[in-house]
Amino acid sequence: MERKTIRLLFVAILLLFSSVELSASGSEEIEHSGANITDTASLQRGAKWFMNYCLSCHSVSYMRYNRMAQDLGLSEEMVMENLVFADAKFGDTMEISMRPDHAESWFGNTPPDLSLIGRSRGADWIFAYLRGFYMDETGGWNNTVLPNVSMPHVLWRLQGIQQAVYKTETGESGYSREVFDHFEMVSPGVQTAEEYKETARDIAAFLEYVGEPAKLQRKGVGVWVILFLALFAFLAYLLKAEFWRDIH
């Protein structure tokens, strides 16, 4: 019985280390975005880009305009004049007017709601995805992060048109495969590479915020909780020292 328990513990440890290794190797393929949801200016820019380029197809139905305005330091007038392009009201959720049957006939399927994409995929994945679009040999859009995606590159005027360059790698078993190497710019966009990188980072930060708006308050409350615990620990130490002062 003891040997069986030891073997199970050994297998569990091996699985733990292998899962950590796999997750680490997968994360190396995606560049860290540097998205920061505490940067209000970045969130405001991300909201601007998202409303102008993404909200026509992708809703974020878990977010309301008035909640976004409150969290991002925007007035009702600023939101309604610059970020609302339909007949929505200030307290409405961010829905799209495109009908699902039209979306399916145009794109092959209905564009997903992006309310939780930042929470499920993470800002780094969104950042890499927005920068991974390229024109393939068929003349259509493709993506290195999500190959054969049906979504067109709606930000191509900003980024420009690029092509993906692949290289051949041969493994230890002798099997060769084509892997992505780098991008080559075919037609530049209105933004430089660094400017578009910042745009992708801002959109990623905004979608991370949308996925969990309470994270802004939660991080702020967490600081006060840590300070309270530190103060409580100090007071408990003083109380303990007072009680045990005359006890040897």
Contents of the next structure:
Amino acid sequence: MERKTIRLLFVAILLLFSSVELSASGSEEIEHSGANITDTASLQRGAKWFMNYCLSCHSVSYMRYNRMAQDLGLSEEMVMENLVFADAKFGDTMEISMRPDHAESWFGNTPPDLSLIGRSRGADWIFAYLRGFYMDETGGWNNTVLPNVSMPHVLWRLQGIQQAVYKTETGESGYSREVFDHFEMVSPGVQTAEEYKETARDIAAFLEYVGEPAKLQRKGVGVWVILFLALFAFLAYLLKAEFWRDIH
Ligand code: HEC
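Show the other one: the form predicted in complex with heme C (HEC), since we just had the form predicted alone.
Next comes the full complex, this chain leading.
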């Protein structure tokens, strides 16, 4: 009888842990980015790429430099010397140096603020988007994830220039159409394919973090809550055993 209860308790705890795993795995449709916001080194690299390649057009107005420094374990000096290019102060939010109306007339579209992109699109989407740029027949940039995008491929020096190769697919009705098959690298960049994947993953992780900074703390707290619950269940069980000992 008692052993059975203990076994049940263990099963309950295991289930608790496995459900946490399941909810973290997400959708299977696009390639899993492997972005991990608890990997501080990855977030730091992502922040560096972002400040160098993205902040010129995209603001992140929900995020302040000092908050980021604190969360990513960076000192004020490190941030101000290596990551802040505009004349911003440590306590400022991350704004662009370009005027939005200029950006609009140059690109036809205002580059959106990316504070919440990690939440609305998700890290996997950003990972795919940053790897989906290619040069089309007109010699302009296009993107398989966001067709006819007006953002240029700002990371092309890292990734290189790729072209999209299509294949003809014939449907059941006999109607055939061209569908994207794979990319062909026509001019390699300074990073290998694997290194560029890592870069895209780091940026995706950084944007996921930016979208919900409290997630870092929540993930840390979650483990303690589960441990506490497990310990509490165990104590409650001991207490119950103690109460019932004389009655049996
Ligand atoms: C030269 C300016 C410029 C730079 C630099 C730039 N972008 Fe963009 N970005 C744009 C513009 C313009 C759009 C709007 C595209 C559209 O809707 O056609 C855009 C759109 C996006 C979107 C899609 C938003 C959505 O859901 O529609 C993402 C994500 C994004 N950029 C991420 C980045 C990242 C990450 C970097 C740095 C690696 C970057 N951008 C650098 C101009 C820029």
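Numbering follows the first chain given and starts at 1. Because the structure is a prediction, the values reported are computed rather than measured. In this text, the rigid core denotes the largest set of C-alpha atoms whose superposition between the two forms falls within 1.5 Å.
Novice: May I ask for the C-alpha shift of K240 between the two forms, in Å, based on superposition of the rigid core?
Specialist: For K240, the C-alpha ends up 3.5 Å from its position in the other form.
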